[in-house]
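As structure tokens, one chain now follows by itself in the form predicted alone.
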Amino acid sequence: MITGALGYVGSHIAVLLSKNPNFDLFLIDNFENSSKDTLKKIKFLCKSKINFFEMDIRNSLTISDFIKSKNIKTIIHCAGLKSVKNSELHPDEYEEVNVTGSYTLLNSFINSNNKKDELNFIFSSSACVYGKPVYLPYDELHPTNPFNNYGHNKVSIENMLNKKVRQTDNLKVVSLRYFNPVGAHDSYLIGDRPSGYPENLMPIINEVAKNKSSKLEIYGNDYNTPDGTAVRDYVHILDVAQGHLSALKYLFNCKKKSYEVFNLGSGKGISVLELIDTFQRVNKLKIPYFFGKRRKGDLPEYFADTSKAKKILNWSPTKNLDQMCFSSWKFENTL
């Protein structure tokens, strides 16, 4: 079962896993951050019947009945609110949807199954759990000290999952800490489609490229980085989806209860100007921009150490920045 299956990450996981005939796949979403148009595209890409159900993870009775009736033994949990800005404006709502919703989902999962069944759970976490770097690159042992409510939500859920594993003999959990997923599916039919005005850099670049915005504002050009702009770790969405398949294989082969955390990133730092220059070059476009002031809370740079995922999951990113920029723009032109 994939929660939040019509979202950016969930939809790409769904299409990838649909290729495996051994998976009986159930997609659930409540359309909070998604659309029925995405569901149509997933059905088309999967070329098979998709088991989709409109459902909210906070409804324990509905979720429990569903898990029992469909004999769900593995959950990939992508559902949740994801705007960092809105998490500051509406902290109670984010706590209720993200943290309480995850708690309800996990308890329903455990209580709806036999204690002898092996239960597998993959959680969509985030690099924002780390906060200000004590050292770089971030590895999974780096302290977690987020400075926004969205990051605190993710840490709370991770801690809850870790505790549940210690209390439950038949539960195996992986938390995947994404860095900055960008790009789109090779068909260009599904990609990053934020509701409302986008907050992340790549969708904002697309807005400027489509003349929906006149110029791109770059927040600060006086950081202690090679070109003065902030440095981030970007990873292709298809590599992120593949990371979930690798995590599934790891859990299926693990014969005892466990809790593990893995970074999913490129392991490389890319500046704002580097990303813009690459986007312009591969798509033969001009992106007008100007420099504004730094935003409060923005870090000068961060990027991942992905050696643990490579060693244990046998996962490494395969797509480069050119492919991220090209596929992102191609998807944008299908909308």
Ligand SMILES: NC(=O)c1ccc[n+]([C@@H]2O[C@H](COP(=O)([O-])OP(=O)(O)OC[C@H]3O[C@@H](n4cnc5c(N)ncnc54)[C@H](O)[C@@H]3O)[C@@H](O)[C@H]2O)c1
Contents of the next structure:
Amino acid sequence: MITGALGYVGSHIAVLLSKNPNFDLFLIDNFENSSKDTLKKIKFLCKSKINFFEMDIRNSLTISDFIKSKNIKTIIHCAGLKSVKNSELHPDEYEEVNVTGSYTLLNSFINSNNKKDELNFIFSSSACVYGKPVYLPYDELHPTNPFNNYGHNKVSIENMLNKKVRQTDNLKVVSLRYFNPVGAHDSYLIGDRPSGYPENLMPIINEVAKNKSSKLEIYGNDYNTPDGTAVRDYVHILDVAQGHLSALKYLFNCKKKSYEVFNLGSGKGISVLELIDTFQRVNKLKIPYFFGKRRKGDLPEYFADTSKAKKILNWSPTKNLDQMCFSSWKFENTL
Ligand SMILES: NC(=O)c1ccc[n+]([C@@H]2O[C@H](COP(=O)([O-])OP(=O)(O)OC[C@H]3O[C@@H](n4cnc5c(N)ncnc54)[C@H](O)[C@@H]3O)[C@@H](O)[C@H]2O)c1
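Alternate state requested, the form predicted in complex with this ligand (shown: the form predicted alone):
Once more the chain from above appears, this time first in line as the rest of the complex follows.
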């Protein structure tokens, strides 16, 4: 069962897993940040019959009935609210959907199954959990010290999952800390489609490329980085989806209860200017930009150490920045 399956990350996982005839896939979403149109595209890409159910993770009765009736033993939990800005404006709503929602989902999962059934759970966490770097690259042992409500939500959920594993004999959990997923599916039918004006750099570059009259504001060019602009770790969405398949295999092979955390990133720091240059070169267009002030809460630089995922999950990113920029823009133009 994939929650938030019509969203950016969930839809790519759904399409990837649909290629494996051994999985019976159940997709759920409440359309909070997704559309019927995406559902149509997922159905088209999956070819096989997709089992979709409109459902809210906070509704414990419906979720419990569903888990029992479909005999769900594995959940990939992508449902949630993801705007850092809105998490500051609406902290209670974020706490309710993200933290209480995950708690409700996990409890329903445990209570709707037998104590002897092996239960597998994968959670969409974020690099936001780390906060100001004590050292770089961030590895999974780096202290967690987020500085926005969204990051605090992720830490609360991770702690809750870890505690539940300690209390439950038949539960195995992996939290995947994504860095900055970008790009789109090879069909260019599904990709990142934020509602409202985007907050993340790649969708903003797409917006500027579409709307030729606007200019991209770069928040700060006086950071202590090679070209003065902020450095981030970008990872292709197809690699992120593949990371879930690797985590599933790991959980299926794991014979005792466990809680593990893995970074999913490229392991490379890319500056805002490098990203813009690559986007312009690969897509043969100009992105007009200007330098503004630093944005409150932005870190100068962060990127992942991905050696744990490589060693234990046998996962490494396969797609480079050119491919990320190409597919991101191609998706934008394949509507
Ligand atoms: N995209 C990123 O940059 C990124 C980075 C790190 C972590 N994450 C995390 O990954 C997960 C998926 O992110 P995404 O980019 O696909 O976001 P998204 O908004 O595209 O997808 C989330 C999906 O969850 C659904 N949803 C929201 N509340 C729900 C509820 N109460 N019940 C059922 N469905 C609900 C939405 O309709 C949406 O389809 C989120 O938890 C997000 O915090 C995303």
